[in-house]
Every structure is written in C-alpha cells, then in structure tokens.
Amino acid sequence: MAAGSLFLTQFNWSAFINALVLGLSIASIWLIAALGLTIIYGAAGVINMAHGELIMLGAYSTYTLQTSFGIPFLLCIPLSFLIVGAIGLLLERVLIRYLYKRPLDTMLATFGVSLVLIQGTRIIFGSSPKYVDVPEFLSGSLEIGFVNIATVRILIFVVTVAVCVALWFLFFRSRFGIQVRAVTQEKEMAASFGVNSGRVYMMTFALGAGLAGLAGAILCAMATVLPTMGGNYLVPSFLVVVVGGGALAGSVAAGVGTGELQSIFAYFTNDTFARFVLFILIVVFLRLRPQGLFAPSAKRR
C-alpha cells in the first residue's frame, strides 16, 4: 500500500457530507460533556480535575437507577442530573469552598478526588464493564437521503442544544444569572448590593456537577460504563473550554470548531491522525490567542 493512501481518501460528496453531520454529533459530545466543566471554571475560577469522574457517576447513576428501581432510560437522565448535582454540593461545602483563589490547591484537591471516585466506583461496583439499556428507538439509525446517522447521536445533539438554551435564559434571562455575573465581575461590590457570593459559588459548581452527571447519562447510551470512563472525556472538555475562552457562548463555539475538524481531518485521513493534527491546531491557536475565541469581558475579582 502506497504510503499516500494511508492519510489521503479518495473525495466523495456524499461520505464528506455525512463526515460533517458526523462532526456535530461529535462536537455535541464533547460540548455536553464540557458545559458543567465551563460553568465551573467561567463563574467561580475552578479547574475541576475530579470533571470526568463527575461524568462517570452520571453514567453509574443511570446504571444503578435502571438495574435497582427499574426507571426508564430517559427518566434516568434528569435523575442523574440531580444526583451528581447533589454530590457536587456536598464536595463543594465541603473542600472546595475553602480552595476558592487557590487554583493549584484546587487543581490538586480535585485530582485527588478524583482517585478517590474512582477506587470507590470499583469497590462498590468492580472493575467489570457495565452496560445501560436504551430504547429500542435509540438502537438504530436514520436515514435521510444519503446522510445515515444513529438515533443515539441525534438524542445527544437535541439535549445539547436544549441544554445550552436553557442555560443562557438561566444566565442571561434570571436573577440567579445576574448575581453570578455581578460575582464574577466584582465580588465585592456585589456583596455590597447583598449577593452572597458564597451561596451563588455553591449553587454554580452544582449545576456544574449536575450537567457532568447528565452528560454521563446521555453519554453511557453509546459507551461501556467503567471506573476509567472519565478520563475520555476530560482532555476533549478542556480543551474546548480554554479554546472558548471559559465562557459559555465560546465553548458551544469551540465545540462545533473542534468537533467539525476533528471529523473532516478524520475522513480525510484517520481517527489517529486527525486528533493529532487537532491537536497541533490547538496549540497554535492557543500560542496566538491564549485568551481564547472569547475573551473575558471583565477581570475576575
């Protein structure tokens, strides 16, 4: 085999278009599992390392709801959601209030959390893999003209783009939003208007957690639920959140950017070789903008 025909294909509009349909069901996954990592990190200044295992527990959540109690896989979604947003509390009252602008502190506290979510995953569950039944509508595909595409697939991009909606009305469009704004901008001149900025922190790394959860339960549908699960889904995250600059409008951004790429140089060449060349992006991107597509309009306080 010539070595030119391991990284050139043959073009095809039909395969490039489905190739590109491919790319938002791609950049769907990592923006899901991105979007509670750019709450976290755009309104309280947190670099969760623990995200991933944040998103594995959404996925053992629906496993557990399913196999124990018998709930349907899509009620098991918004169940996950609450779940993991309850244990990210919990995490919050408990470490990481006292870890607010200390990021390496907060960088290694949630790495070691993250070991601890882990080896607790598999003493309570084993290391064996795990699998979620989904509704028989999710097991196959549709097709429409020459673009065939998983249902799973389309159930990711619709909850996404749900997901981002509704986030920015709760953002833009709510008190809640306007005091995590007024905190992020100006701590102190918030707290002098009676924001306590400690219970917004509070609620936003929940909601962060939350989404991490939701987005393992959406995610589990076409995965192996496993202990390690996490660790798949962590780089993709953060890296479409430095690239969006930590806010919410640059990380949908940089999800349809990389997603689309990653997919384009994928059928170009190779899976491999296009989160390689991706990657290489990336870091160029960064070296000339390393505020990102987004810049922060107002200095973290």
Second form
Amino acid sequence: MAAGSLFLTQFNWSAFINALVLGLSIASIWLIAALGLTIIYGAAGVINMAHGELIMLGAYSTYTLQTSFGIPFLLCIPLSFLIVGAIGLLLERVLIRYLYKRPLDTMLATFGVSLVLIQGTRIIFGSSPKYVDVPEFLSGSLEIGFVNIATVRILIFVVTVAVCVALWFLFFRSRFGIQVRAVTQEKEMAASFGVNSGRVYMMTFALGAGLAGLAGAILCAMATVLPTMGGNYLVPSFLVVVVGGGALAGSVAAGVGTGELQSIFAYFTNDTFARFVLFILIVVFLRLRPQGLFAPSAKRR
Amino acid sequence: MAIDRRKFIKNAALGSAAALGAPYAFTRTIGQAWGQQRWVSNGAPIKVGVLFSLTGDLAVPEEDSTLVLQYAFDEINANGGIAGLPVEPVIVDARSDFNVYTERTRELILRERVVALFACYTSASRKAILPTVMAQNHLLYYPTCYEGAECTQNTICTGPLANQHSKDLIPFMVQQFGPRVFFVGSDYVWPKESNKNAKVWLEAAGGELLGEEYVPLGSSEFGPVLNKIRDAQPDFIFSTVVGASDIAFHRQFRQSGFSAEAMPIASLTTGEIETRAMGNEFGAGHFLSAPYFQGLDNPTNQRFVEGFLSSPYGKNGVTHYNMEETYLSAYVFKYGLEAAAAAIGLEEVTPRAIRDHSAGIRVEDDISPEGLIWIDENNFNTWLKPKIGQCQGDGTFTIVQASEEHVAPDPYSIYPELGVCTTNGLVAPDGRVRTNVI
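Can you now output the form predicted in complex with its partner chain? The one shown was the form predicted on its own.
Full complex below, order starting with the chain above.
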C-alpha cells in the first residue's frame, strides 16, 4: 500500500460490494453471539458476564460430542443448544435466582462464574486449542458474479435468520412469550394473574444460555476452540445488546448496523482502525441515545 | 498517652536496632543476612526460577515451556546434575498478567535466591521483567523467537532473531512462487519488527510488497483481510499472525476459496500445534521457517520426541520449535554454569558470571535436537540453522530447505545507526557505549 492511500485504498465497486456482503456475515456472527445475551438481559435484567464462556462451552460440547461420540458437526449444533441450555438451567437454579433483585451482584457473580468456567475447562481439556472437524462443503466458497462468500458464512447467516424468526414466534406468538413479556413488564402484576415468574426467569435464562451454546457450536467452524475464546465474543455481544436496547428487534438492527460499519471501515482502512472508529461512534451514539435503538417500554429494574 | 521527645528517641533507637537485628534471627552470618549469601553452594540443590503463565490467555504456549523445562531438568538431574549438584526448578504461575511477571521476578531473585530465570514468551512480558532483572544484575534465559533490538548484559536467548528467521524464507518463496507478496500479521511489536526485516530480504530478492495488514491480537475475523488479498492477487502470503488468530486465519483462508497450491502462506509461527488445531487439510501445503520441526530426522531428535512424549510432561502430545528452544536453554544454562564454576569456583558463581562465561557455549548435536548451536560471544543470542518446512496432508512438516551455514544473530540488523551489540553494551557508531538497552 502506498503511503498516500493509507486511509483510502483504491475504490472499486466489486470490492466494495464484497465488503457489504461480508458485513452481513460479520453482522450475523455478532448477532448470533449476542442473541442469548439479549434474551437474558432483556427479559430477566441480568447482566451476564459469563456469556462468552457459555459460547465457549458450546464449542467444547461440540468438540466433545464429535471426538468422543462421533456425532457429525451439523447435529452437534442443536445438541450443544440443549447441553449448554441445561448448564444454564443449573446455573440459574443454584446461583442467579438469588440475585435477581441485585443487578450489580449478578454482574460480579457471573464474572466469577466465567473465571470458574475458563479454569475448569482448562483443567478438563487442557490449554491447547482443539480441532473441530467440519463437513467438506463448509470448507469452500460460493462465487456469484464477482461476489465471493464462504459457505460457512452462508450457513451462519441462515442459522442466525432462522433463530431470529423462531425467537420472534416464541416471544410474540406463543403462550410462553406472553408470560415472559408480562413478567418483564410488571413482575408482581403478572404473578397475581397466576404467572409463575420464577419459572419464567428460569426458562428464559436456560434459553439464553442454550442460544450461547448454539452460537459456540456454529462459530467453532471458523474460530479457534480455546478456553479463553469467549472473551472475543463478549465485547461485540455487549455492543449489540447495548446499542439495540435489549429488545430482539433492537439487537437485529444493531447487529446489522455495527457489522456493516465494521466491514466498511475495515475495507477503507484496516481492521484495527475500523474497531477504533466503530467504538467511538458507539460511544457518541450512546451519549445521544442512552436507552439504545429500540428500548422496550418495560419498567427498568 | 503523650509521647515526649526522650521516649520517642528511645523507642526509635530500640526499633531500629531490632530492625537491623531481625535478619539474624533466621540466618547465621552477617554477610548472609545482608545479601552476601552464595548463589550456589556445595551440597545444596541449584535453584532456578521458571516463570511462565499456566493460566490466562498466554497459557497455550507457556504451559508447554514449563513442561519441557521440567523434562529437561529431570534429564539433567538423572545424568548427574550440574557440577554434581541437582537442579531444583521453582515453578511460578505468572497468570498472563504483566504485573505478576514483575512481582514474581523480584520474589524469585530476592526471596528464593534462584541463580537464573527461565521466563516469558511474549516480548511484552520480557520487557516488563527486564528492568528488575537488570537492576539485580541477574540472568534471564529467554527461549523464544523475538524481534531483537535489545542489548543487555543479563539475557541469553536461544530462539531465532528476526534477522535469522525470515532470511531464507523470503528468497525461497520469491524463487518458487513469484515476487508479489502480501504481509499479514497480528497487531503488536514482534510482527511489525519482523516485517521490517522481511522487507529488507524482500527487496534483496527482487520481490514486490502489495499490501501489509495487521489484525488485533486474538481476533478471529479475517474476512476483510482476505477480501483485500483477493483484490491484490499476490503470489504468496507472508504471515506473522500468532496464536488463536493464526488458526482462524488458515481455516478462513481455505473457506474463502483460496488454495495453498495457488497462493501458499509462508509463516514464522504456524507449527505442529497450530496445524493440529486447525485441521491438517487447512495447514497442508503451507510453509514455516523455524530452526526445529518435530519431524527432523536425526537420532537426537528421535530420542527427544520419544522421551518427552512418554514422560509425565508430554500430555499435550507434541514437540514444537518453541519447546525445543526452551529445552536447549536448560543445557545452555548447564554448560554456562559449569564453565563459570571451572573458572572461578563453584561457590563464587553469580548469575552475571554464568552469563559472562556463556560466550561461545556450544550445544552439540548429541544433545540438541535441531543440531549444533552456539551462543554468540558478543550479543548472547544463538547461532542456528533456520529450516523451511512444508506442511503435509498428515500435519507433519517436510524439510524443503535447510540453511547450509549457521546464521549469525544480529539484534540490530535493521538499525545499524544504533550500533553493534557487544558483551559490554551497545557500541554506537560514534564509539559511545550504552549498557542495558531495551
């Protein structure tokens, strides 16, 4: 790169459109990592610092299912959802449920949980990176005209869209969803109408944990399976949730927005600088709109 | 109770007497109490500090360094120890925290009275502990490839410097695949300094640099970089991406439709551990420059690999270049201490004396798995033979080119204006000598 073109590489349309497509892919990666956090934060108000480690557990359960039981990669994805969901359920029962009224304590407690999970994983699996085998068709790329996109990115995109649609149905078209929204808006009132709010919180937390597990399972096709891998996803997840305001639609919009911006800035400059600009923009945005894009009308705890 | 002046003076005098006297409670002589204690004494084990991260982000490479050092010291002890004394490693976890590195360094030197330190993988942690090591005039064995541009009187390095590392790799790649190259690296000091060196070799080889991109350390998103590489269409890629990012980079490289046949990656870090974690099909066909490969075909290496993997320390199932360099540092220490003991007497040995007597120490090919190496007499880095390996379909490396001659370490090869590193310090072109340059 010549010195004069540090901030503006030679512009050409095909490369720019490639960057836009890639932006959608980055958006889907950040969004799928953030969905579990969105649900736990949005519905139960818990700031889950162990979210990254739940993603990591998803990746390790995929690794274990594959190497110890020989289960194919694609089947590991829903199974990891169930396994990490069960871990989340356990976590909620033994720890989180005592802390719903103390959000700052939940933050500290879940941070502690994240350290325990990292060290525990390291003790059980060792600290070296693990290999997860992906089917051959996910090792290639698809070329449509001048747009070139890896098939694994398409898979992640499709899964993200499917999960978002499923969540929308769950929250806005099912009985459980009505209960969750009722408990989120006014817990005591919902309880007086016979909604078991403890159970709703429990199921919501398990669902959020399961979604983190699903994200971990699918992301290990691209990333590196390590005890510390969760940290890479925690920051983008929080960005998406905070910018989105904690609602599902907000997270989708924030995910697409931040992902695209990251890709476009990275196209014009480089990766490090792109993050720098993105974070500054987010700080400015939150200064102007601290409640995020789509703040739910619920009362805030 | 009011404190009058007389009482205060009396108490103060008693207090300072007690403070001065306190060390005698635990030690026998005045000299011993005030730091004149011997570093090595007959009949007692030789204590060395092993300071790597066993937890946290840096645990991946550094746990292996600790394990291989334990193996090396066991081996040395089984063969009679050093000058007849057993080695006792004091193993400390630095927890991937640079403050802990510094604290523990001080503790190992002052409290544990270790005679040498084996520590650090990253340049950042090395730079964090060096001021302490230099202030105590102690001795650090740094067993990892690094960028150079340091000249202290307290370090011995057994890994390749930036000037040795890419010297053969760049001309080899230009000759085999073509002159157009794209640099990709992690965003920190070592890749940037290494790339400065690589540019020198690239210019000499008649190559052309199409682009240079750095990704944040630990990042696993290579989409934007790969898009730029697709636009630039280089003949090969030169990579200084490290750690977890490196694995993601190789996976996404193939997933994005690139192939090792058309555009191989020439790396300074993608060894056996990385290849195994990314999957052999993602590593196959790419190149690595290193002084050591697990697959090196010689009896010493066979013994090392079999011995290490069957020992209690071989649980991670691999020996790679960084572990071998760490293994060698234990022997460089052994020979250095023996040389110092022969010259000035065992009980007079100090950390600095070991360093001064390590000039020109050779580790012969019956001990060194990578073949003969020796310590430079001026800058105390290592003369070695860089080798180029190509990763095969089964994850092993085939040596495609080995340097005929040992390559001299030169920490200031790209900064000649700063001077030449000698045993007494950095000698600037105008003759001024600076010591402890980091």
